[in-house]
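Have a look below at one chain only, the form predicted on its own, in structure tokens format.
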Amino acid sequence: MTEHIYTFGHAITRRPATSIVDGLRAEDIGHPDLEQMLQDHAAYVSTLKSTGATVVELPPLDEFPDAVFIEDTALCLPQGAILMRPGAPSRLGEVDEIESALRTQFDIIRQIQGPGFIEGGDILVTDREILVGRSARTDAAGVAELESIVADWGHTLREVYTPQGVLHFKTDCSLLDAETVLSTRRLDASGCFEGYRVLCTASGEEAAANAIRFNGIVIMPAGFPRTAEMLANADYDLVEINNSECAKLDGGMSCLSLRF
């Protein structure tokens, strides 16, 4: 690759649907406010565009309440896109909905056929490897099938494990640059980031770990001042976006876009 894996010219997003109140959640901490979520989503899209990237904004899908979390449906790599097979049965239909949009952007499309399952939220792509976390949404068979596909494209995949009770691997981590990962302490303690520089979120601010490095900026959820201060002191250019409503559905910054 001639550019870092966090250098993007394009992104695909999907607007939240009115059915978002029926979205999946590990713990019921209240229904999301659609109007607030729409405002936050617009700010997110605007921030992506501010870097010069082209953003395809797809319409909402009322029949799929979780479709705003578009990252789970596919993995976009320089060689092509790979359609995922979500571990939540209610989300399987989202993959068919994203395929047509990806075909306008990629010449090569592969697909996880099963019987295993895998979601994009469990996949962290770095310059040196693809880390895939086993979780309640991603199983060994899904990881093995993805490994077979990406090996054909020259990528190394390494299977790791998501902490107990954490929905996705990237719930607890994100890539900050070619050598640096932002992580919760509980995930870093597993040793999965050996060889990387790791910056850990402040105690009580674990939800800040799901950020995205998008070109020259790090987009992170608002409301985590100590982690934000740490990142600013490490010379990262931050944009903080309210995530109060997506958080009610276990969603974060990475979940809201496919980036390539």
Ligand code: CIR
The other form holds:
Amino acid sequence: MTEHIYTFGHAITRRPATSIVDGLRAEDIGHPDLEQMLQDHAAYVSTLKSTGATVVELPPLDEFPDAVFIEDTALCLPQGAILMRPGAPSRLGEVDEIESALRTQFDIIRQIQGPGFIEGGDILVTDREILVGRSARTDAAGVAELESIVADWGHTLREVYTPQGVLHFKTDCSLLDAETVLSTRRLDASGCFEGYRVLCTASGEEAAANAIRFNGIVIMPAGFPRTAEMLANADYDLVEINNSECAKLDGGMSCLSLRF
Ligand code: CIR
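Okay, that is the form predicted on its own; can I get the form predicted in complex with this ligand now?
Full complex below, order starting with the chain above.
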């Protein structure tokens, strides 16, 4: 396969802990069931592995209920890894926990020092640029600090906006290939994807937008048949994974791994 930003040899995941019932959520629609989440997580890990990637599986962290959503703690780029500074106070300590795992994989590690905040869920990396959505978790100072780091590595960063009331930028979009993104209509309406081919989630299926392109496959949450059909018709090789439990905590396919 040609090398693209979605060509990955590695991923890091973290198993959900029993404390997952205390995870952050915008709206309480019931406690996640740990057993079901563990099953879904195992299916996710084996799907990543099925593409030939090596997957590091980190142990649960009971003191950090949201630590399974590991994507928010770092940004991994071909030149090195950058430790984030989560805007959710209860998640700040997750960064120290991921640092040691990243040190075994990356020679170069930089860190967002603050005072700004930024979470990985707000960052979409495409072949041509890094899009960062300001949100309730990612502020202008966090974006500016990331920009100064990635500029040294030759990346262009573009600041965009996460729709009001949406947790992260990537809650509402994913990269499908070098030219194409999957987006909700509300996010696409902001104009942030001008120059890309945009496929929009079916109405009522907005939660399907948090998918990931991982090597040859697109991993998406199960239960969104019209969006899945559209993607299959567009010739993407889909794997659907149950996301009922992570969805109770506003999490989805991208949040569950760091990919590099
Ligand atoms: C949180 O509110 O931080 C977690 N419950 C969900 C994080 C989801 N992460 C992501 O979309 N990258």
